[in-house]
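The chain below stands alone, shown as structure tokens; this is the form predicted on its own.
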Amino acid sequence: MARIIVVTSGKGGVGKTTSSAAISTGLAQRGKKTVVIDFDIGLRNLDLIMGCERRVVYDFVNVINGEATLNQALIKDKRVENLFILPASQTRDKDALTKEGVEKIINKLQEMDFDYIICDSPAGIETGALMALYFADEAIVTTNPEVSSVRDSDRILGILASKSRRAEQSLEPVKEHLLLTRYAPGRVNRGDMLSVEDVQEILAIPLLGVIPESQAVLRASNSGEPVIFDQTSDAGQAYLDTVARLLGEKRDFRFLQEEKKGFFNRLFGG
């Protein structure tokens, strides 16, 4: 059976789109067969982040209303062996997705041995995030350094607890990851950001990852690009990292000391 995983936050702004792209091509570099939804219906962007905007025919909802075949929807990514992306609508509402809609397409995708299913959620508690977190089996809860998106992120937590299918079904808890992104230490250290050690004390989850305030993040965004790709970036390492602890691996973590700039970037300002 796929792991069903969502990426979901309270705060929009965070970088779950990012965080889906990265992890779900990560997983498929390492050989796993790898799904990635758009769940955020009307503004659709994973397709842009995965580069595939331009082969995008048919959609989720599509699916659902019957208008098309998973097949016909489901993008095959050029670059990474056994990596599909299925795009949202973007002319649909919110309120195109079911519950009975998305089971559908869930269940059709265990039927394809999918090794994982990845839910890109869109922000905040409404028909789109809920419906994405509903029959996860897992859940990344990603959040930035600052007090308001850890709070969103900690409601996000009661969510998870309350209402999803597991929570329904009394069965056992969503297993939940932390990834901190944007993660400057320097800012850290003159008190304008929380430390990774306050946001796990608030939050009082597992930490995944730690993902550092990077160019290449946005510079992967605009080319179409997950940013994993770019493994000479302190980014794209940190979600090689990330990928293997969510694989069962040992992995420590990196980039949560502020670097210390040599004599020669000190004196040419580098």
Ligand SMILES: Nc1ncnc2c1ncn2[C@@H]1O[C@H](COP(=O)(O)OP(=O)(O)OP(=O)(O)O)[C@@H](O)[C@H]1O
Second form
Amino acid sequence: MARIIVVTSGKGGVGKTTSSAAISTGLAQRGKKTVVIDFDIGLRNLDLIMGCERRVVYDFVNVINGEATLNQALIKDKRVENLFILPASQTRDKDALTKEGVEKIINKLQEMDFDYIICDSPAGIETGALMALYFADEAIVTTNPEVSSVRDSDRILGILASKSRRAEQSLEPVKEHLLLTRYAPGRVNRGDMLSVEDVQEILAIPLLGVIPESQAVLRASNSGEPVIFDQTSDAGQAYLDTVARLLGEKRDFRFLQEEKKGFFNRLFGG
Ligand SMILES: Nc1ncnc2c1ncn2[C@@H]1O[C@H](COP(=O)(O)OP(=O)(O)OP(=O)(O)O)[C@@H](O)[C@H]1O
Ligand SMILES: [Mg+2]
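Could you drop in the structure for the form predicted together with the ligand? We only have the form predicted on its own so far.
Full complex below, order starting with the chain above.
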């Protein structure tokens, strides 16, 4: 059975799509057959970040409505074996997603022997976000080190515990992971942002990864190359560690301290 993982947050713009792209690419690089689904109906960002926007013909909603088969809509990544993208539609109304429709697709993906189904959730707690988390076995709760983001993540934890299929059917609860993104140690030290410890204390769920605030992320999304391909970058390395932990490996947390920039680093903007 595939592990179904939702990347969720409540608050918008915290790095869910960036993380979904990086983590699914990383899992495929590690030999896991992975599909990443864009649940953000109407916005459709994931295909841009994954660099396959020109290859989108059919989407998630077309498959739900029986206008295309899953095989027609799935886009196979050209860089990594075992990686597939199911894009969202750009125009349709948000009610296009139904539990039955999503379930049908998840069941078909299960039949195709995927190891991982990654669900990139839209922001908020409306239908799209609820559909993205409903079937999840695990949740990567993506949070920025600031009060409003932590509060929304806490809210999402409540929803996972009450409105997921696992909650409804009294199964083992959705396994929760904290992914702290856009972490800027310098700003933490100056007291402008919450620290890893602060966030962990409030949310009280296991820490999966800490992704530093990094220019490499913008560069990556502009070029349609998930940042995990940029293994010279801090963010790319932090996502590699995150994927390893998801696979059960132990990795030390890096990039938690402010980097003391030496002369050459300053000079070359390292
Ligand atoms: N580690 C990071 N360092 C710097 N910028 C980042 C980082 N992670 C994400 N960003 C930037 O933050 C913005 C939002 O990222 P992203 O689209 O991944 O968030 P999202 O949670 O999916 O947003 P939405 O809720 O709208 O779907 C983007 O401009 C992205 O480049
Ligand atoms: Mg997004």
